[in-house]
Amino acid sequence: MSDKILSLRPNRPSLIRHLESYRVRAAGNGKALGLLVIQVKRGQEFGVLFGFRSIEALMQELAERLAGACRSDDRVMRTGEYEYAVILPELMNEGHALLAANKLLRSLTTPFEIDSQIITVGASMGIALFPDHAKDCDALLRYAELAAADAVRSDVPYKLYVPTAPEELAGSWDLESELDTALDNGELEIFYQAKINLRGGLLAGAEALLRWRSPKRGLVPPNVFIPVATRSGQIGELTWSALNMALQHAAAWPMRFGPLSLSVNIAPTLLEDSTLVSRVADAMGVWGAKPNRLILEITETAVMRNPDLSFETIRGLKSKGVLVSIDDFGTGYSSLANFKNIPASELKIDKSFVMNMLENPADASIVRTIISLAQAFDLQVAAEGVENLETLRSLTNMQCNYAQGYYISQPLPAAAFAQFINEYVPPVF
C-alpha cells in the first residue's frame, strides 16, 4: 500500500486528527490547506451487482490510483463506504486546488479490472480550503462534503465550496421557529399513498407521508422541512406526531378491503432512543391499532449505522407484533453482508431503481436481485416509484409482493384517501 494512503477503512476521527496537524502547519507558513472529498458515482449499484469483496477491492484500487496522482506530501484517506478524502497541503490558492482535482479525476478515467470484471468509475468531488472557507477541521470536512453533494446534484465533476449566504442561514432559523409553531397549531397533516398487492391488485394498505401546510409559506415540501427538523432535533417530535395522526386516521378507514396496513417512517435518530418500542406500543394502545397492521419503515442506511443497536430495537418492535420494513433497500451494500441477521419483515426497493428499470438493465438486475434475496429469506418485498403499467407488469412477473407509486395513486389527504378506498378499482395487469 502506498505510504500516501492513511487508511483504507472509513475513519473520520483519524482524518480530523491528521487535518489538525496540517492546519497548524498551514497557519504557520501562510499557505492554504485544501481538502478534497471524492464520492464514487453509482457506488450503491456496484455494491449490489458485484458484492462486498469486489467493491472493497475496487475501493482499494481506487485509493492506489488517487495516491499515484498525488504529490509527495498529499494524503489519501477513506471517509465512507464510497468516499475518500485527499488532504492537499501547501496550496497557493483556489486555482491550485482545482488543478489537483483535475489531475485526480483523470487518474480515474481508465476502467478498473476487479475479479475479471471491467468497471468504469465516475466520481464527484468537493473542495474546501483553510483558511478561506473554514477556520477549523470539522468545518473544513463538512464544507468539502457539502461541495461534493452540490457536484452530484449539479452533475458536474467537481465543485468548490461556496459559503452559505447569511440570508439562507436566517431562513433556516426561521423554519425551525415556524416548525415549533406548526406543531403547536396543528399545521402538520398526513397524506397517504396507496400500496397494492400484486396478486390481484387489491388494496393492501398505505404509506403515511408527513406534510406541512404553513399559513406563511403554503405547502412546504418535505425535502425542505425534514432536513431542518433533523438538524434542529425536532425530527423526533415530528415523527411521534405523524405516528399518532396516522393511527387515528387508519382506525376510521373504510373496511371495504378489510383491515389495511399502515406504513409510517421512523426517523433514523429514533433507532437509538430507548423509549421507541414502548412509545410505539403506547400509541397503538391509544388508537386501538392491531400491531400486525402497523409497518414501521426504517432506512437501510439508518439500520447499518449501528447494526447491533438497530437490530435490538427492531427485535423489540417485532416482540410487540409490529412489522418492520427496511426502506430504500439497495442504496447501500453494507446490509447485504449482514442480510441474514436483519430481523425485518419486508424490504422496500428504492424508487430510484424501480423508476428506471425498464430502460436501464442494471436497475432491472438490482430489482430482480433484491426480490430474489427477499424470497430466499422469507421476507415480503415492496417496490415504490411505480409510474406506469409496464413497470407494474414487470414487477408482477418478478414475483414482487407489493407496489406503490403515482400509477396507482398519488399521495392523498386523509379524507381523499378514505374516498379512494371506496372507489378503488384494481388495475388490470
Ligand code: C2E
Second form
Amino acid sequence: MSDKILSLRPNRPSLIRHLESYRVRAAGNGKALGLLVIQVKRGQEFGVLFGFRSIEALMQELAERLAGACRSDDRVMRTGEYEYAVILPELMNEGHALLAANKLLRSLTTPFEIDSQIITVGASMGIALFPDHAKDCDALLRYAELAAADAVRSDVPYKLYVPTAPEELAGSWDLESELDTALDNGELEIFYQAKINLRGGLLAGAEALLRWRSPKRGLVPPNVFIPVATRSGQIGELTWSALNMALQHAAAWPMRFGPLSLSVNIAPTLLEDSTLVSRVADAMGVWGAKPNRLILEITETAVMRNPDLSFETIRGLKSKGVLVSIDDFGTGYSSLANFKNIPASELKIDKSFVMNMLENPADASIVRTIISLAQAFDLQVAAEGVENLETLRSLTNMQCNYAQGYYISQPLPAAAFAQFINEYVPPVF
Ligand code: C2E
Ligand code: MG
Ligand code: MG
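Switch over from the form predicted alone to the form predicted together with the named molecule, please.
Shown next: the complete complex, the earlier chain at its head.
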C-alpha cells in the first residue's frame, strides 16, 4: 500500500486529527490547505451488484490510483463507504487545487476490473480551502462534502465550494416561519398515488405524499420543505398531522377493491423518537384503521444508520399491527448480516433504478437482485417510478408484487383519488 494512503477504513475522527496538524502547519507558513472529497458515482449500485468483498477491492485500487496521481506530501484517506478525501498541504492558490482535481480525475478514467468484468468508475469531487473557505477542519470537511454533493447534482466532475450567500440562509429562515403558519392555517395537503398488485392489476393501496399549498410560493414540493422541517424540528408535528389526515381520508375511501393499504412516509429523525409507536397506535385507534393496512415507509439509509434501534422500533410497530416498508431500497448499503433480521414486510425499490431499467442493464440487474432478495427473505416487493407499460410488464415477469408510478397514476389530491378508485380499470399487461 502506498505510504500516501492514511487509511482504507472510513475514519472521520482520524481524518480531522490529520487535517488539524496540516492546518497548523499551513497557518504557520502562510500557505493554503486544500481538501478534496471524492464520491464514487453509482457506488451503491456497484455495492448491490458486486457485493462487499469486490467493492472493498475496488475501493482499495481506487485509493492506490489516487495516491499514484498525488504529489509526495499529499495524503489519501477513506471517509465513507464510497468516498475518499485527499489532503493537499501547502497549496499556493486555488488554481493548484483545481489542477490536482483534474489529475486525480484522470487517474480514474482507466477502467477497473471487478469480478472479471470491466467497469468504468465515475467520480464527483468537491474542493474546499483553508483559510479561504473555512477556518477550522470540521467546516473544511463539511464544505468539501457540500461541494461534492453540488457536483453530483449539477452532473459536473468537480465543484469548488462557494460560500452560501447570507440571503440564501435567510430564505430558509423564512421557510421555517412560513411552515409554522402553514401548519396552523391548514396549508398542508396530502396527495395520494395509487399502488397496484401486479398479479391481476387491481388497486392495492396508495402512498400519501405531502404538498404545501403556500399562498406566497404556490405548490411547494416535499423535497424543499421536508429538509427544512427536519433541521428545524418541525418534522414531528408535520408527520403527526399528515398521518392523521391520511388515516381520516383512507377511512372514507370507496370499498370497490376491499380495504386498501395506506403508505405514509416517516422522516429518518423520527425513528429515534420514543413516542413514535404509541403516537401511531393512537392515531390508528382514533380513525379505526384496520391492522396490516397502514404501512410506514422508512428509507433504507435511515434504517441502516442504526439497525439495532430501528429494528426495535419496527418490531414495536409490528406489535401494533403496523407494517413497515423500506423505501428507496438500493440507495443505501444494507449488509446482508444486518438485513437478515430486518422485521419489515416490504422492500420498495428506488425509482432511480426502475425508471431506467429498460435502457440500462445494470439497473435491470439491480431490480432483479432486489426482487430475489425480497423473495429469499419472505418480504413483499414494490417498485416505484413505473413510467410505461413495458416496465410494468417487465416487473411482472420478474415477479415483483406491487407497482407505483406515473404510468398508473400521478399523485392526486384526496377528492380526485377517491374518484380514481371508483373509475379505476386495471391496465392490460
Ligand atoms: P418517496 O417516498 O420515495 O416518494 C416517491 C416520489 O416519487 C414522490 O415524489 C412521487 O411523486 C414520485 N414519483 C412517483 N411515481 C413516479 C414516476 O413514475 N416517475 C417519477 N419521476 N417520479 C415518480 P414527491 O411526492 O415529490 O415526494 C418526494 C419525497 O418526499 C418522497 O419520496 C418522500 O421521501 C418525501 N415525502 C413526501 N411526503 C412525505 C411525508 O409526508 N413525510 C415525509 N417524511 N416525507 C415525505
Ligand atoms: Mg415513500
Ligand atoms: Mg421512494
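Superpose the two forms; the largest set of C-alphas matching within 1.5 Å is the rigid core. Positions refer to the first chain, counted from 1. What you are looking at is a predicted structure, and each value in this text was computed from that prediction instead of being measured.
- In the core-superposed comparison between these two forms, Pro413 has its Cα shifted by less than 2 Å.
- Met355: CA moves less than 2 Å between these two forms after rigid-core fitting.
- After superposition on the rigid core, displacement of the C-alpha of Thr369 between these two forms stays below 2 Å.
- Superposing the rigid core and comparing between these two forms gives a CA shift of 2.7 Å at Tyr22.
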